[in-house]
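Starting off, we have a lone chain in the form predicted on its own, written out as structure tokens.
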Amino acid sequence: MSELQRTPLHAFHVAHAGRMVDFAGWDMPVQYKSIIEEHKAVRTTAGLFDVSHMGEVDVSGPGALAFLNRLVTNDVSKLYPGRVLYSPMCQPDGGAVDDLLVYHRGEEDYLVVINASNIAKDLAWMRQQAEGFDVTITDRSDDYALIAVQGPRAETILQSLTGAKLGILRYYHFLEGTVAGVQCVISRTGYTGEDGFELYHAAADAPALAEALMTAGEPHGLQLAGLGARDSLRLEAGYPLYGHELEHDLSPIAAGLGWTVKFKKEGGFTGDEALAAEKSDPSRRRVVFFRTGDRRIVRAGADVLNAAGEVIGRVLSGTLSPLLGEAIGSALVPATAADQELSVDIRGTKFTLHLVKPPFVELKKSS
């Protein structure tokens, strides 16, 4: 068994009583406290989080835009400099490689952020995919710490550390400036649904902004928040997690991501064939997402069931909605039968599945 590897605030989460787990190869905190009480935080007040395990990568040169546009769904010539675009990364048959953000920089220079789960295989595909464009791809993952402040107070606790005018800076743009004495890309972006920014800076410096930003923080409420949280913040806001909603045989098309499919920028994109078919076929796959009216939660993988008791999908995230006080998921069935009768049996028990459009809750995000 390979030693689980760390983020340059493990001695931070450890010296703060978080509760270290497994999480895809990394040694994470699941929470501090708290669960409940971290994911409250971040809608009320504000909380920290670590997510330096995320990989960045620099994506550079004259054929960087062509190579981006080629290789994402979503319409990288949209961007300009300071501007942040999501987006999913296909192969071609339309299953998601992954999702990611992309940071336009500058001319021919760009940033791309990706799941920790997969940077090994992000960057091995990105490679294949290159070929013959003119471009240079440089893993930039080790040089990265990445920490995110989330809540409504994110800009007030933020602020009193910078000069950056953050009241100007809009939603999935970012800027360049020192936060608390660091060099910082100070972007407006964040995986909660609430306002908030994420701090990439270098490793090295991790530990200090942290310290920082807790000391400056504490009068606003904030918090330090896990793994466990982060996951029941972004299930309400109804935001997709990889390996669950997207997956390498579950399309953006299928997650209800189809507002990042654009099939009519120039030059097509790498799957684009299979997903216009998945589009127009109706017998595809849905995600859909649910409430039950009863606390208990629903986990991942359980069946889903129609009027008559089949089988006709599986439950892909389950969790407790803090503010709602019930369990809410999302599950992958027929596209006919989204609009059909749907339960789960949870140990003899069967509980209706209500289809929600998400969020499940209001949010505050920036414009």
Contents of the next structure:
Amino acid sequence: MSELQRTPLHAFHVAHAGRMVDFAGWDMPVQYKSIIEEHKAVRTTAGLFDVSHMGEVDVSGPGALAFLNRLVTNDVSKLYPGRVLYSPMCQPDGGAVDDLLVYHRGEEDYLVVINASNIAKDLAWMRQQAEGFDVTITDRSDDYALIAVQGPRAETILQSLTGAKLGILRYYHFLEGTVAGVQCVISRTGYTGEDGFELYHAAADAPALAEALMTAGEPHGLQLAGLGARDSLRLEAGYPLYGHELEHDLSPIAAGLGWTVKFKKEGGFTGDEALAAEKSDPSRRRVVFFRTGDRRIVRAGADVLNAAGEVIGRVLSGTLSPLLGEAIGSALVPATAADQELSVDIRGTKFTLHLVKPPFVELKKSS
Amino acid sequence: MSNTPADRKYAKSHEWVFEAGDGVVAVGISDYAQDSLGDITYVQLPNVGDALAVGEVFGVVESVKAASDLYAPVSGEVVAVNDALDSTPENVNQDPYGEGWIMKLKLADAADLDGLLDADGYTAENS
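Cool, the form predicted on its own is there; where's the form predicted together with its partner chain?
Shown next: the complete complex, the earlier chain at its head.
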């Protein structure tokens, strides 16, 4: 077992009684006081998350756009400076290597943000795919810290610390500015389904920025929130998590992310043929989201049964929705089974899965 | 630092036992246990009338993290269960020795209590 990696906010978490756990090789706070309270704070006031473990990669050069558009399934050519794009990137067989954000910073200059658990794999994949493109790929993961402030009070809190005009910054857009004197990429994005911001900044500035945000946010009910709340918030919003709803053998088509797969974009992309074939295959698998009407959590890995009691799929994610007070989750089943009766067995009791088109709760994202 | 009141006894499997008198004991889980589990989302209660042997599984406590079996710390018959936990399982987090009680047992054999730890012994087990 190798030493766990630490973000620049590790001492901050320990000082704030964060309960530290191993997450993808990082020593991260799963919660401070209560996952459910932290979850509710993000839905009603605001929460602050350390997501510095995420990976950042500079992609620049004359071939940057062509390279990225070949690499990912969504259409990078639609970006302009200040615009952010969500996209999966796939293997030739259509399975997902990762899902990521692309930031268009300027001419031939992009920042790609990837999942912490996939940094080494993604970098190797990107460098291999870059052959033949005039592009420079630079791992900047250790240079950046990343703090997310999410929730209905996020704009008010952040605005008190910056001269940047947040009121005109739209969802999935970013600008550069200072927050509490710290130079930041201020991005109106997040993984909670709420309005909010993600602040990319130099690693050394992270503790001062976190303290300034907590001080400014205190009167507005800002709470520290850990990875536990991050997971229940994203599941309530219906967002995929790599390793659960998206995997090396689970494509964006199966994941219900067809809206991010742009078959008609110029030049094609890695995995396009396999994904097109999968899309027209009636026997394909599909990720569905469900609620059960009961508080008992349906855990990842549980068998999904059909009306005859046969195992036809498996649960990918499961938690208790703190807002609904009910178990919610996702499962992988044959597409043809999605309109039939599905159930799970928890300790000898059968629960019917009621399929839901997420989000599970009304969300108030900025537009 | 966990709270471990001296007025009751503890099983190594983290249940507490409080003698309510007339040969009836109340059973719950310790502050240390609720804190380790984190947010408790569901408590599966036994049925009134169940006869339990020492060490028998009588219920389940679920948290966001995991589901954990509950083990009978003493033998006896279930005479009451805390139905309020169906709608407010978080009482186990907030008040593990009070509102978070789980069941009451009519002791089958008072000598079972001798097999349990006192507060100091339980604290020593978990430090």
